[in-house]
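A single chain, nothing else alongside it, follows as structure tokens in the form predicted alone.
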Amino acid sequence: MAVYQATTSAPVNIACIKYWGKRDTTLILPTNSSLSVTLSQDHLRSTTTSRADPSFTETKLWLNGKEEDIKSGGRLERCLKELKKMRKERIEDKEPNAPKLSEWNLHIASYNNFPTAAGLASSASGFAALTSSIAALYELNTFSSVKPAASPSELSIVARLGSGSACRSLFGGFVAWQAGSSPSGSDSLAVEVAPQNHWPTMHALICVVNDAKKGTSSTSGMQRTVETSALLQHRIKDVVPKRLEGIIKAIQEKDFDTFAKITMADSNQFHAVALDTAPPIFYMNDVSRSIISIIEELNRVSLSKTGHLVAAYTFDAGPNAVIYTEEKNVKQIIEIIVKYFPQSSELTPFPDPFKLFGGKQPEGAEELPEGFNQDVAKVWEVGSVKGLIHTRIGDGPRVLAEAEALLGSDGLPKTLA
């Protein structure tokens, strides 16, 4: 019997303009439009495979190896729902002989290769991950001769009903999430505003501040301040238009400078957004300001010298840090994370994947630059920053070989190792 299954891997994206509240909860529309960097898939992923089978008596789903419960009228369920109805409206129903597979119950197995809920965007990779394996798995990608594939940009709405900044990871390079006006959701959705390959020379570094599960999820969070905050008002309708307008002219022309200051600026309102939430949220800690007075230290002595920026720094709902920088200074700013926040090659080994280093534990700086303030902040214990992730700009959803399925034989997880 033929076996109905696709594995697909989505990235990574992390926001330079915030998306954070919604204007409908249930069809998770935002309050305003946003941008992102999508990140290397090489580096940072979900890796996804769905099976349909006529045995099947249950659709399950098992994220990271632990089956999960799948709520009736959850996000999951909405997203399953609706890939359905397109499998069925655009193939079965115009193929007599196409299997049904969208009357069948699926075997969805989920694997993160970083901390999920930690605030490093799982849930936008996962549903990503999710989307797009389910989309193979029901050809809804491939043209035929009774229908056009589903688009990047159209699968994204699907994949927005699993969760908002998912949209975003349906495609790679620089991508804008347009907030849209239909009550429909029809217009709410992912827009690619430059490709992976247009800016090569911009990197990444995650500083990994806390892998824990954080205490105020992004879905409760937002809507708090939805309800409460008069500075996101000013920030929708005031501030984000312009903000958009001028990143994406700075992606276009390659302009670091503006594209780090409004990056950063953005980064910062957002958690002022936070703060102005009652009761307020804090999603930054100490370990986390001292990584934006280091990187604006950093800058002003480059900006005296120079006359330009080095580094921006942006902040998720979470405490881990994300510095884009232009290749060229990713080993100064590593070496001087490093200087304030030692690591331990025991604890936290640097897999050094560009091999800036020669695949060993980066050492902190032995000379901060001339008239950089050493003072900024202290030098943290071991662990304070429990690693760095290196990694670039990377590509959408990428379709995988059989070979890195999750799913055994039996329609089970595999046991990873």
Second form
2 protein chains.
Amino acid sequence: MAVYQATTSAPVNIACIKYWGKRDTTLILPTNSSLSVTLSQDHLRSTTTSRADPSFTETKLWLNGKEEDIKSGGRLERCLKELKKMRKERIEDKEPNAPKLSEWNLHIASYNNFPTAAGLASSASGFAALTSSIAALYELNTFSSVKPAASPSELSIVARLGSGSACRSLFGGFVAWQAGSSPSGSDSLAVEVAPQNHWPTMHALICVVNDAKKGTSSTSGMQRTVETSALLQHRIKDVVPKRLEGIIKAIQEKDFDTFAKITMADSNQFHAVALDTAPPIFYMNDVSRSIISIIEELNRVSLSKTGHLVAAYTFDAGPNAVIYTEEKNVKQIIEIIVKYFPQSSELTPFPDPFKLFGGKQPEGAEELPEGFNQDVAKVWEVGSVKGLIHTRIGDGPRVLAEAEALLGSDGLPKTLA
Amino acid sequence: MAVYQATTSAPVNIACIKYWGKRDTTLILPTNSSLSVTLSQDHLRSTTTSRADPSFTETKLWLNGKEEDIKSGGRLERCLKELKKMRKERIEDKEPNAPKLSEWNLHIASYNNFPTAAGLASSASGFAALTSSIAALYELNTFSSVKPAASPSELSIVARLGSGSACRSLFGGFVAWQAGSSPSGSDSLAVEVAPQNHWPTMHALICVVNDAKKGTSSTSGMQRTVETSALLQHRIKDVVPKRLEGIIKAIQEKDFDTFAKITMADSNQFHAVALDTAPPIFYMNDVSRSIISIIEELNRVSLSKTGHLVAAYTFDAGPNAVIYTEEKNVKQIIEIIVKYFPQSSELTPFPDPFKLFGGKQPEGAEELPEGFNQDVAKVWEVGSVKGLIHTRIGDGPRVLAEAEALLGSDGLPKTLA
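Switching conditions: you have the form predicted alone, so give me the form predicted together with another copy of the chain.
Then the entire complex follows, led off by the chain already shown.
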């Protein structure tokens, strides 16, 4: 008998204009629009296999091989409900011969290829992979059909119900999450600002920073900011709209200087409103601040020599730095980072993917650029930056071949090597 | 022949509503009003002796025994010019027999009794001591006359020309610096909100934090914020006026909870706008943040048990914490701070001034308050907090006896033991 199963992968995205604050915590409607860069699934990705079968007695979910409870009325259930509704109304009710997949239970297996220790949020790529795999299973998606029953933007609404920033992982390239105004959330969705191939030389370097203590969860933190920050409303009303306009224009024109200025300013302002919260919220630590000082100094020197910036840092709700830069600058930046943050002999999770160092662990820069004030930061002990992940701008969710499925013929997770 | 000389001391003040940003950098006119607590000169003080003599061939200044150049057109010269003008117009022009001190050169010796290493700004107490000592020499001041030629508020305008926050050190107790609106600065002055004896149980604990790298100077930092922060104008227009009103009412009613809430919120917002600056400015480090986490946890536990807060932290343009609390809470707070920040065997600069520990180095708390989550911070290595200075609310400038003079009979600095 027929097997109804689909496997997709979805990317991580890192915001340049930050999402911080919900106007509706159930529907996950944000207080402001945001904009992100989608990172390549060649390195960081979540993969999900979804299978519908009339013999399944209940819907089950496995995350990284471990079965998870599905909270009734929870975020996952809300996503599944929406997808089943789309399947029923848009396909089954119209095509009598279409199997009634919406009435069957599901087995869902999801896997993140990046270590949790990396401290990278997996909820965005995870819910994007879940949404796209079920959309593929239900044949709602653009990937398997020229006349989709649901567009990526419509699917981004479903992913948003799972985790706000997940909606931005439904597209590759540069993606805006429009806050929207409808109480139903029908217009709070992701749109593509520019595709991956518009600016293929945009690379990203993730500095994985050792985190001594667990920070405030972004879900609770952002609501505390909404409730107590005297500055947040000003950011939402007067600052973000201008920045969004400015960075979209910069992306369209591939104007890296403006892109970098806005990205760094918005990261700093996000952490500023977190600090303006009662009690205050801190995500960056002294290592994060040293990375900022190094990049600011690198930009200062470059600006004085060439009139242009070379890199932009941004920090999400944790101490890790993500540095955006053009491909041609990555090697130098890695060598300078490694000079201040010596690496252990182990290679990073994705060793030298662009063959900048012959597959070896990068060495620290022997000399700094002329005019660079080396005292902007101290040389930290090994392990302060636990690893470097070099990646680049990437595409949206991918439909994978049967061979990549995470569920076996028995409908249970394969044991991963 | 007669010797014309006066010696005064002046206190340090620590702001609860922060001064950050000038609307006039020459006259030192602030973008917003601020409010501070004057700390006791029994512990921290600047002392200045000023002498006028027709035989002096030039005006000289010694800081901590070392002669300093007096920059022509600089801040010091502006202060001296104003004071000479007051002396001439208000006394010499009216009393023909009054010696023409305003026409004579000055010898000025100033000394701070706290180590520079403490990282406490000495410019406020320094310029307040300088202003009050010359005012005493010129008999302008309230201290030597019942019918003063210049009120403390008028003298605060002079001190302001030397260093903005110095104007607040012309009064004891709780002091507001009114931003004013006149381009001349004639209404940008300090006023007493409440005297020292209004709330004598208000104590302060300064945690001297080890500072790895030199931070941005406040003079350049605040102007960078004025030029680049998208949030500062909102703070100035919409936030500070309400907070000022609220904290003045709290002080009048001795409402510690409100005093503490506003003080902590404004410290955090000051550091938030510094972070919202391009390039961002950081004054607090991971040690500072641990102190915040400890005080916030202490307040959380106390609030749940008693409905009241016990302490308020505030941070100026550096990593040092100043903790305001009522006298009855100081011992417990010191013991908790010492638990997380073990002290070396050396005693702090002012060992146990209130005899809480029998003159010995305080021990760390053996147990934390019930319900206190000890994981809010790690136990830091010795030296992370270099010392603790326990002091309390204090009075304004004091006129000192001849014996305290820093200048000898030859008009040159005494060599201090």
